[in-house]
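Single chain ahead, written as structure tokens, the form predicted alone.
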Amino acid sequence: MIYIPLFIIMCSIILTFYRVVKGPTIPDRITAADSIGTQFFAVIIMLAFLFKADFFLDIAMVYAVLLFVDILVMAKYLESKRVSDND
């Protein structure tokens, strides 16, 4: 029952893949890779909900804070890079 949902968000990581290699701008590229762990943090609480065990959330709930600092980390080097380009 759980393997369909699992294809298909398989299936779009792997199209949104292809928006991080052609994607036509950094910011683009930035929030397609943001999208790929998303999906894969959908993709953890699945599996632990397959395999019953606790631990997977836990893993889950870890990539979920540091997903959300490199995405702070991204905006603030981006931000940073275009108040120099500037100058």
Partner chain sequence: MINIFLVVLLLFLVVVGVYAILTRSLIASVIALSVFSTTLTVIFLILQAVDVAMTEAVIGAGLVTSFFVVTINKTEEN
Given for the second form:
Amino acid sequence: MIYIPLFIIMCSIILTFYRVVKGPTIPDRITAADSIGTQFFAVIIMLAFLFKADFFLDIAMVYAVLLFVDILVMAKYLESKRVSDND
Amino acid sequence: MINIFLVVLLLFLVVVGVYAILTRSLIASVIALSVFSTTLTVIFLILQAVDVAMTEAVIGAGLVTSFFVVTINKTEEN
Amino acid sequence: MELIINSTIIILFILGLYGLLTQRNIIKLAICFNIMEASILIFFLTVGYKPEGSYPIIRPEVDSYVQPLPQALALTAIVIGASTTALMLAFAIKLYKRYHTLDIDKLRRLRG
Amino acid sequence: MLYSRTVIIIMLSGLFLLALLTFAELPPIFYDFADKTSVYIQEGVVDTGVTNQVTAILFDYRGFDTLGEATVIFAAALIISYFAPRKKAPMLGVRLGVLVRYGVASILPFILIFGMYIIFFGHISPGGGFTGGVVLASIVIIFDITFGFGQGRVHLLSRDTKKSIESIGLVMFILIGIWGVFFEGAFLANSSTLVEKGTLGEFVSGGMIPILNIASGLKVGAGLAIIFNNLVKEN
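Could you output the structure for the form predicted together with its partner chain, given that the previous block was the form predicted alone?
Entire complex below, previous chain first.
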């Protein structure tokens, strides 16, 4: 019965997306997007169990690597904003 | 049961797309686009397209987002 | 189920088209273009899908697979979409350096 | 604005209804289209000798399309390197903390290994030249984002090296195609008479398809790295 954690994590993703929409500052949104990515990582691994397909784990790995690039670029962008705006 | 999960994901996809188009802030729109392509990856996995899901995860999560962020950074007044 | 998937494809396409018609920032137009492209990809993949099929890597213990041809076309479309997005963003940078704005209404006025 | 927003919404609603009617006329989605037309599923393994049928279609049945796609990336890199203005992105002048720099430096070799794994095993597992190439391009992106500060910074690969790698990938692809003309009778035919097809599902299998994977991986990786570096205007 792997559907129960699947739906629970999906509810959690939707609640986290509320923070992306609502978040007053940019760091809130970036952290929420990173959190959504990590939860989708868990969803992909549960789908690997569900379909009995071990190749899905490759996709989870490559997605985790590229999510790191995403967050790194956004962190650098925020750092430059913080230096230039000085607040 | 997996169909219900697919419907939830599709609805979430539409909501993220609406937010990505209608928001004012450009960087928030790019963040929403990253979430959009992640959701698209999981939908492709449920549709049993492993190669397409892998390519979409690589390009949508990492590459296109960094293109957009660099462009936004270069076209802002500092 | 089919109705929901078809409606999602059409809604995403119409949404991207609405964004292309109403938004004025060029970077936002590229984002709308990406969303339209995603709807086309979902349409490609649903053509070759069947419910109990497995992913198209041939294994001896499985005898029901989804159709691999739309997946190959979708993969090509994704990589070319990334290239065209980069091209649009390069033109946006070029326009900003020339006119110091990204608003297409102001750009149209500047051209005279 | 040329049209008001209500006019646009009315027009798009009409388009939505039209598209819905059109989709109703299509054959149903969950219809066993895959069983009736599964030439690729039934004969693809025997024809090409690889188990991943998407790779078989990309590099064997429709290899010419893949060559066209590689040409599109080449043209995009060319146009962007001509068009993008020579102004450095301001975010590259910021120095990240020591933790980020050393963490990234220790994680880069593993990303390199992973990208090469995706390229080399593209014919028996998901992935292939395009995906692995993008992962290899992400190494250049991570390096430039993390260490892109100051004036006297080190380059991971110089611009000429990246252009050479891209050209080597494209020339390798075309040479394999011409090889197919001479020994098999068609452009980009899978030259299995000279290269062993190997056992199905092993690492050495599929004739020329793994070599085409490597060529397109080099091509796509170097091309996307050139595009990114021209967008941020670094060498």
